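Next up: just one chain, as C-alpha cells, the form predicted alone.
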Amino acid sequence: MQNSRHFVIVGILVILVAVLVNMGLDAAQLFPVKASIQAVPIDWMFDLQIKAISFFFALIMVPMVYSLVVFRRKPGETGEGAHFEGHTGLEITWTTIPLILVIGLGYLGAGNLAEVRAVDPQAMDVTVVGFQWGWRFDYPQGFSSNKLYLPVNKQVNLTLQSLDVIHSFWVPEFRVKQDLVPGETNYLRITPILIGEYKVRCAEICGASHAYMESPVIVVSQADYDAWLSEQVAAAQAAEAAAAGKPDSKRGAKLYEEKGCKACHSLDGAAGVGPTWKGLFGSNVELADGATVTADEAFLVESIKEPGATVVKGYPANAMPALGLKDTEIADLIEFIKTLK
C-alpha cells in the first residue's frame, strides 16, 4: 500500500512537471514566425518532439529527485538498502517502447519530408548564387538582384550555386535550408505565406566575413511583385541598350558587386583567390607555364569567358567558374578594371 502511494504521487508529479516544462518552452518562443507552407509541418514535428522532451525530462527528473528526498538515509540509519539483481520484464519494456517511438517518429518524419518537398508544377524559378560574402538572385526574365523578391502564396524553385566555397541558404522564418556546393547544383522549394521582410543567412561557416553574409528577402502581394518585376525588366532592358554603345566603368563597378567578382579579386592590391584588379590592365602577367603576357583587353576577355584557358602563376587552376556574362557586361567590367590604377 505504501509503495502504491509513492507510485501515485510520482505519477501525478511527472504529469504536472511535464505540462509545466512544455508550457515554459512554448512561452520561450523558441522559433520565429512561420512564413512558409514548409514551416507548418516542420513546426508540427518540432512541437511533437518538444512535448516528448518535456515528458521524458519529467519522467527522469521527478523519480530521481523524489527518491533523493523521500528515500534518503535518515539520521541514525547505518544499514544498507535492499539488493536487487534486476528485472527482465522492465528491461524489455524500456528497450521496446523507445524502439517503437523512434520508428514512429521516423515514419512521421518521412511523411513530413515528403510534404515539405512537394512540387508545384506552376512554381516560379530563381537562381541563387552564393559567394564570399554575399548573395545574388538571377531571375529568368534576364536580370539580377541583390534582394530576393517573392510573391506570397506562390511556390518558388530555387536553383542554388556557389562561386567559391560551401555556403548554406537559410531563411529562419521559412525553416528549410540547403547547402550551395561548388561545382554542383542543388535545389530548394519554398512557398511564402506571410507578407513581410526577412533575411537570408549563410548557415555554413565560409570564411572571415561569414557572419555578414546576409541579403533581404521581401515577400509581397502578387500585384506588387508583378509591378516590381516590370520595373526590373525595364531597367535591365535600358541598361542593355545603353551598354550596346560605349562601355561604362560605373556599370562595371556594379557588376563587380553583383556577379561575385569581389569574392576573389580585390581592388586594393590585397591577395585573394584570384589576382587583384588594382593595376592589372596593361601590366605584365606571369603565367603558370612560365610565359609572360600583357593584360590587355584580349587577355581579360579570354580570362573571363574561358577561365581555365590561362592560369596566372601562384593561383590555383579552375578556381574561377564560367559566369556566362554577356559581351556588353564583359566590356563594362574591363572598362572598370582600366580605372583601377
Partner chain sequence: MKNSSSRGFITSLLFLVGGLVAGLLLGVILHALTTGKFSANYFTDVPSWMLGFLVGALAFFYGLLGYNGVVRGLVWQVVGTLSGAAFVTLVRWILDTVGGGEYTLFDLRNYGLSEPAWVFGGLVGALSFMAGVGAVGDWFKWAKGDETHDHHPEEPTWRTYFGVSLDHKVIGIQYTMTSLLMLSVGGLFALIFRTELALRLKPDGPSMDIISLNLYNSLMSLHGMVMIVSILLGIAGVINYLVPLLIGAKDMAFPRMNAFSYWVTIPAAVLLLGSLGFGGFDTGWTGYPPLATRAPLGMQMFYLGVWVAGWSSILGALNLITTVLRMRAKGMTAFKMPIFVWASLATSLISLTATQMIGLAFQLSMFQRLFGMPFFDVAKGGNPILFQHLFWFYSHPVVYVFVLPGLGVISELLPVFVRKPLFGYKWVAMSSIGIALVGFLVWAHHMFTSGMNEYLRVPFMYATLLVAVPTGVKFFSWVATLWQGKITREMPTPFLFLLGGIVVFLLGGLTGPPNATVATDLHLHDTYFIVGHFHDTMFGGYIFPFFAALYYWFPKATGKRLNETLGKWHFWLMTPSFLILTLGMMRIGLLGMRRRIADFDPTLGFDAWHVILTISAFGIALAVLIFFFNIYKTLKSSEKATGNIWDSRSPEWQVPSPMPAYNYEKEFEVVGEPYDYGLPGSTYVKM
The other form holds:
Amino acid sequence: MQNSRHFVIVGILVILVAVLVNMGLDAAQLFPVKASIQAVPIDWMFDLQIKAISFFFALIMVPMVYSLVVFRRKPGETGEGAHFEGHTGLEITWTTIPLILVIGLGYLGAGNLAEVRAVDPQAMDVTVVGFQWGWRFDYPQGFSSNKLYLPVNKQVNLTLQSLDVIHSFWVPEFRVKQDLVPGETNYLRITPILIGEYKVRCAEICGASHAYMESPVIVVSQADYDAWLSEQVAAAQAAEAAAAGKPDSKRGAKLYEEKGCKACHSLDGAAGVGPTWKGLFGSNVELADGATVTADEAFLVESIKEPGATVVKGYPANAMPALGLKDTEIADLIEFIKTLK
Amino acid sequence: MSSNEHSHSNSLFQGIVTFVVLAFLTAVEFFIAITNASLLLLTTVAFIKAGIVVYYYMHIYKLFEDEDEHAHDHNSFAWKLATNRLGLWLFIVSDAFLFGGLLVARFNLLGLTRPHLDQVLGLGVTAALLLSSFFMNRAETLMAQGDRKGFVTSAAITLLLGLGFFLGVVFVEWPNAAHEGLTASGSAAGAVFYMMTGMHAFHVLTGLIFLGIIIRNALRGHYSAEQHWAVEAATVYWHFVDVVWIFFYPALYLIGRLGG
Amino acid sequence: MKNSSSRGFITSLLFLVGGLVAGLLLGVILHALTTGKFSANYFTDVPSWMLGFLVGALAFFYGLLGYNGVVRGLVWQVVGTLSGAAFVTLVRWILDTVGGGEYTLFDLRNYGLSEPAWVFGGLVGALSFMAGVGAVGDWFKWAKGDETHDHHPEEPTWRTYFGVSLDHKVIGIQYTMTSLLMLSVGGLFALIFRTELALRLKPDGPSMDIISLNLYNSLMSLHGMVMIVSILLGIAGVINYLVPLLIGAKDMAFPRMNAFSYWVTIPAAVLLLGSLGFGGFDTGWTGYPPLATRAPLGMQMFYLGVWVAGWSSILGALNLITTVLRMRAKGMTAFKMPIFVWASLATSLISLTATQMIGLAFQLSMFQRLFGMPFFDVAKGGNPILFQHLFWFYSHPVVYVFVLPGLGVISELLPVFVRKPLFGYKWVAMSSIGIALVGFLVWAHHMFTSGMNEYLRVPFMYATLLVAVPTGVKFFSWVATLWQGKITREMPTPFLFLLGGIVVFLLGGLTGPPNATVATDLHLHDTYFIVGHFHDTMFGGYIFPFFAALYYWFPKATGKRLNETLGKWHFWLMTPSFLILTLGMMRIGLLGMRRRIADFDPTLGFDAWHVILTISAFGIALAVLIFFFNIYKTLKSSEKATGNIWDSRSPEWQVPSPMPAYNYEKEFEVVGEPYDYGLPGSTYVKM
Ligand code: HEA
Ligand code: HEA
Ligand code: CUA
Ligand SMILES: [Cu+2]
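After the form predicted alone, can we look at the form predicted together with its partner chain?
Full assembly next; the chain just shown is listed first.
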C-alpha cells in the first residue's frame, strides 16, 4: 500500500520533471541558426536526443532524490533497510527496454545520416584547399578565392584537400563537418538555405595558429552569386590576359604559397618532400633513371604538368601531385624559380 | 627407471613428430604461395601451425591442470608455479596484441600486396627458427627428466640457431632488402617490413638473453627435474616468439601478389 | 635508509628554493652556450624553468631523504639521459667521421641536441631510474642465480613511501599520492590556459595575453594526458590498496612487479612533463600525425613518456588478474567477490590488452620522426587514418578503464550507507564485463568525420549506443538500492561524493548518445560539447568516486578520520562549480565553440561565458586545496578512528585500523553474501 503510493508519486514527478527539463532546454536556444538543408534532419535528431536525455535524466534523478528525502533515517532512527537483493523481472525489463530504444535510435540514426548525405545530381562543385593556416576555394570557372561564396538553395559538392596536416571543414550554421586529410580527397555536400555571412572554422587542431584558421562563407541569392561569379571570371581573365606573354615572378611567389608548392619545396636549400628550388633553374638535375638533364624551361614545365614523367633521383615518384595549373601560372612560377639563385 | 626411459623416448618421439608436422605445413604454405597465394588458406595453415606449437610446445593445458593438495598454501612451490604460469600467459596475451597491431598495420598499408624479398633467405631463417623450437622443446623435456647436461646441450643449440636467425635477419636480410631498394624511409612497405622484422628480432634478442641466463645458471647447478620454472618460462617465451613468426612469415613473404 | 641523512622539512624547503634558482641559472647558461648568444628572455622561457623545477624537486627530496630511494632514481635518470644522448652523439660522430662528414663533436647544435640523441637518452634515463631507485635489483639477482629474501611486511614510516617497498598497501598509497600530485599539476595547467581564455585584453582581433599560442597548445595537450595518467595512477592506487584486502590476500601475486609498475610511472611523468622543456607540442593528447611529425621535439618526449607509462598499466593489470584469479580467500566464489573486485577485473582486461595499441601507435609515429619510416605519410604509401584507428583502439576502451573502478566504488559503498543489499549484484557484476567487452567494438566513433570508410560508421554507431544498456543497468540498480533503504542521516562526505558521482556521470553518460549518432556528431565533433561530455564522464565516473574512496578508506589506512566539516566544504564547493563548468562548456560548444583553440572569435559572443567557466575552474581548484588542507589537518590531529566506523560488512573493517602490515592475522573464510545488510545475524566473512 505504502509502496504503491511511493511509486505513484515518483511516476508523476518523473513525467513532470522530464517535461520541465525538456521545455527548459527547448527554450534555451541551444543552436546557432539553421542555415542548410542538412541541418534540418540533424536538428530533428538533436530534438529527439534532447527528449531522451530529459526523460532519462528525470527517470534516474527523481527516484534518487526522492529516496534521499523520504527514506533518509529520521532523527534517532536506527535499523537496516529492507533486505531486498534484486528482482530478475525488473532487471530484464531495464535491460531490454533500453536495448530496444537503442536499436531504434540506431535505426533512426542510420536513416538520418542517409538524409544528410542525400545527393543532388545538379550540385555545383567547389574545391576546398586547407593549409596551415588558411583556406582557399577553387572554383571550376578557373579562379580561386579566399572567401567561399555560395548561392542559396543550391547543393554544393565540396572537394576537400589538404596541403600539409589534417584540418576540418566546419560551418556551425551548416551543422556538418568533414576532415581534410593530406594526400586524400574527402567530400562534403551542403545546401545553404539562409542568406547571410558565416565562417568556416577549422575544427581539427593543426598547429600553432589553429585558432585563427577561419574564413568567411557568404551565402547570397542566385542572382548575386551569378554577378559575383562573372565579376571573378572577368577579373581572372583580365589577370590572365595581362600575364600572357609576360610572366611575373611576384605572381609566381604568391602561387608558390597559394598552390601549396611550399609544402614540399623549400626556397633556402633545406631538404623537404621534394627538391629545393634554390638554384634549380639552369642546374643539372640527375634523374632516377640515371640520366642528367638541364633544368630549363621545358624541363620545368614538364615536371609541373606531368610530375611522373621525369623523376628526380632520390625522390619518390608519384609524390608530387599534378595540380592542373594553367600555362600562365606555370610561367609565373618558373619566372619565380629563376629568381632563386 | 624403465618408466622414466619410456617417457624419455616417448617425449622425443612426440617432439620429432611435432617438428615434422610443422616442417611439412611450412612446405605446404610455400606450395600454396606458389600456386594461388590464397589469403584464406595461408591463414588457416598458420593457425594450425600456431595451434600445434601452443599445445605441444607451449603446453597451454598446464594452465588448467588440477592443483594438488598444496593449492591453498601460498608458500608452496606448486602454488607459485601455477601462479607464475598464469602471469606469463597473461603477458603473452598482452604481447600478442602488439604483434596483432603490427599485422593490422601491415594489411592496412599494403593490402594484398607484399614487398619484394629474397624467398630463399626467408625460408632459411624460418627453418632456423623452427629447428630451434625443436631443440628448445628437447631442452625443456630433458630438464624435466633431470638431465641437466642434455638440457645444456640442447639449449645451447637453440641459442646458436636463434642467434643465427637474429644475425640472419639483421645482417643479411636487412642489407639485402635495402640493396633491392626496400628501405625503411623509402616506402610504407619498407617501413612495415623493417618494423615487423625488427620488433620480432627484438623479441628474439630478449629470448636469447633469457636463454643465456638459464644456460649459465644450469651450468652452475641450478634447476632440477621438479623445480625449473625459469627453464619453463624461457621455453614458453621462445615458442611464443616462434608463433609470432608463424604469422609474420606468410604475411611478409607469401600472401598476395608482389607490390611495386 | 639512514635516519641521520634527513634534514627536516623546513631545511628541505630551502633546498627546494635553492635548487630552483640553481636549475634556472643552469638552464640560462646552457641556453646561452647552445645558441652562442645571451638574452634576458632565457630567464623566463619554459626550458629554463623546467630545469629549475627538476633540480628544485631533486634538492627538496635530497634534503628530506638524503641520497636514497627516489632521489637516487632521479639522479640516475638525469645521468642516464645525458649518457644516452652522449652515446648517440658519439656514435653519429664516429660514423660521420669515418664517412668523411663535416661536423665536429663539439658543435652541440649538430649532434648534442639532435632528436635521436634525446629520444635514446630519454629511454636510457627511464631505465636508469629503475635501476637507481632499486626496483629491479632482485631480478638481477635472480638472473645471476642468487636467492632473494621473501619480504616481510613491516610497519611503514613516512620514509618508506619514498623508496621501494613491496607491500601492496604502501604501493597503493604511493600511487594515490602520485596521482594527487599529477592531478594538481594537470589542474594547474588547466587553470593557466583557462585564465588565458577568460582574458581578452585586446577587445577585438587576436588576443593572446599571458601565454603564447604554442604554450597554450602544449599546456592544453599536456593537461589532457597528465590528467589521464593521474587517473590511471589513482585507479592503480585504489586497486592496489584494496583488492588484496577485499579478497583476503597477503599481497599481490607478484610484489616485485607491483613495485616496478609503480616506480616506472615516475620517470614516465618526468618525461611527460619534460616535453615542455623541449619545445612542447601542439597536437592535443591524441598526437595525430602528420601534425605530430612536424611538432617540436617535445612531441617525442610526450610519446616516450606515455609509452613508458603504458608498461605500468600492462604489468599492473597482469598482476591484478593473477591476484584475483589465484589468491581469493576460502569460500569466495566468483559471485561472492566484492563488486569492486569485479570492476577491477574488467578494467584490467582492457589495460592488459588494449594498452599495447597506443604503445604501438606512438612507437610508429616516433619511428616516423626518427628514421623517416613513412607509416602515416600518404606520399609514400602510408595512411594517417591508420594511426587514428590504432590510437582509438586503446583510447576508447581506456575511458572504461577510468570509469569501471569508479562505478565499482559506487556500487561497493552505496549499500553501506543505504543499509540495504546492492540491488541485482550479478547484473551489476556482469554489466562491468559487458561494458568492457562492448567497449572494444566502438573505437571509430571518434573518427566519424575523419574520412574513414563511410559505410563503417553505421555499425560503429550501433555498437556505441549499445554501451548505454549495461551502463543503464548500473544506474537502475543504484536507484533500486537507494529505494526504501534506511539512508544514513548524517550524510557523511564519502556518501555525498557517491551521490555527486552518480549525478555527474549521468549527465556525462546521457550526452554520449548524441555523439554516437553520426549525423549529430558531425556538428558536435571537436567542439566544447565533447569537452563537456568527457569532463562529466571522467569526473562523475572517476574523480567523484575517487574522492569518496579517499574519504571512506582514509581511516583504514591511517587510523584517523578526515574532518567532516572540511569535507562538506570540499563537496559543496566542487560540485556546483563543476556543474557550471561542464554545462557551460556544452552550451558554448553547441553554439560553435571549437575545442583546442587558444583564442576565439570575439564575434561569437562567448567572452562572458569563458569568464564564468574560468571562475568555476578556480572554484574546483579551491575545493581541492581544501581537501589537501584536510589531509594535513587530520594527520596532525590526535583523534583516532580505529574501529568499523562505517559499520561495514566488508572484511577489511573487521580488523582494527590502521591496517596491520601483515593484513589479516589468519586467513578469513567467506560464509555469506557481501551485501546482506538488513538480514539479521548474517555475516560476510568469518575471521
Ligand atoms: C570516462 C570516460 C568516458 C565515458 C564513460 C564515456 C562514455 C560514452 N561516450 Fe565518451 N568520450 C570520452 C570519455 C568517456 N565517454 C572522452 C575522453 C572523449 C573525447 C576524446 C577526445 O577526443 O579527446 C569522448 C568522446 C566521445 C565520442 C566522440 C565524440 C567526438 O569526438 O566526435 C563519442 C561518440 O560516440 C562518445 C560517446 C560515448 C558514449 C555513447 C558513452 C556511453 O558509454 C555512455 C553510456 C551511459 C548512458 C547513456 C547513461 C546511463 C544510461 C541510462 C540511464 C540508460 C538509458 C539510456 C539510453 C537508452 C540512452 N564519447
Ligand atoms: C580526469 C581528467 C581531467 C580532469 C580532472 C580535468 C579537469 C579540468 N579540465 Fe580538462 N581535459 C581533460 C581531462 C581532464 N580535465 C582532457 C583529456 C582534455 C582534452 C585535451 C585535449 O584536447 O587534447 C581536457 C581538456 C580541457 C579543456 C579544453 C581545452 C581546449 O580544448 O582548448 C578545458 C577548457 O576549459 C579543460 C578544463 C579543465 C578544468 C578547468 C579542470 C578542473 O577540474 C581542474 C581543477 C584543478 C585542479 C583539480 C587542481 C587543484 C590543485 C591545485 C590548484 C593545487 C596546485 C598547486 C600546486 C601544484 C603546488 N580541460
Ligand atoms: Cu586547420 Cu585547425
Ligand atoms: Cu570513445
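Keep in mind that this is a model prediction, so the values were computed, not measured. Positions refer to the first chain, counted from 1. Throughout, rigid core stands for the largest set of C-alpha atoms superposing within 1.5 Å between the two forms.
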query	finding
C-alpha of Lys254 off by 2 Å or more between the two forms on rigid core	yes
Core fit, then Val14 C-alpha moves 2 Å or more between the two forms	no
Shift in Å of the C-alpha at Ile334 between the two forms after core superposition	6.4
Core-aligned CA shift between the two forms for Ala298 (Å)	9.6
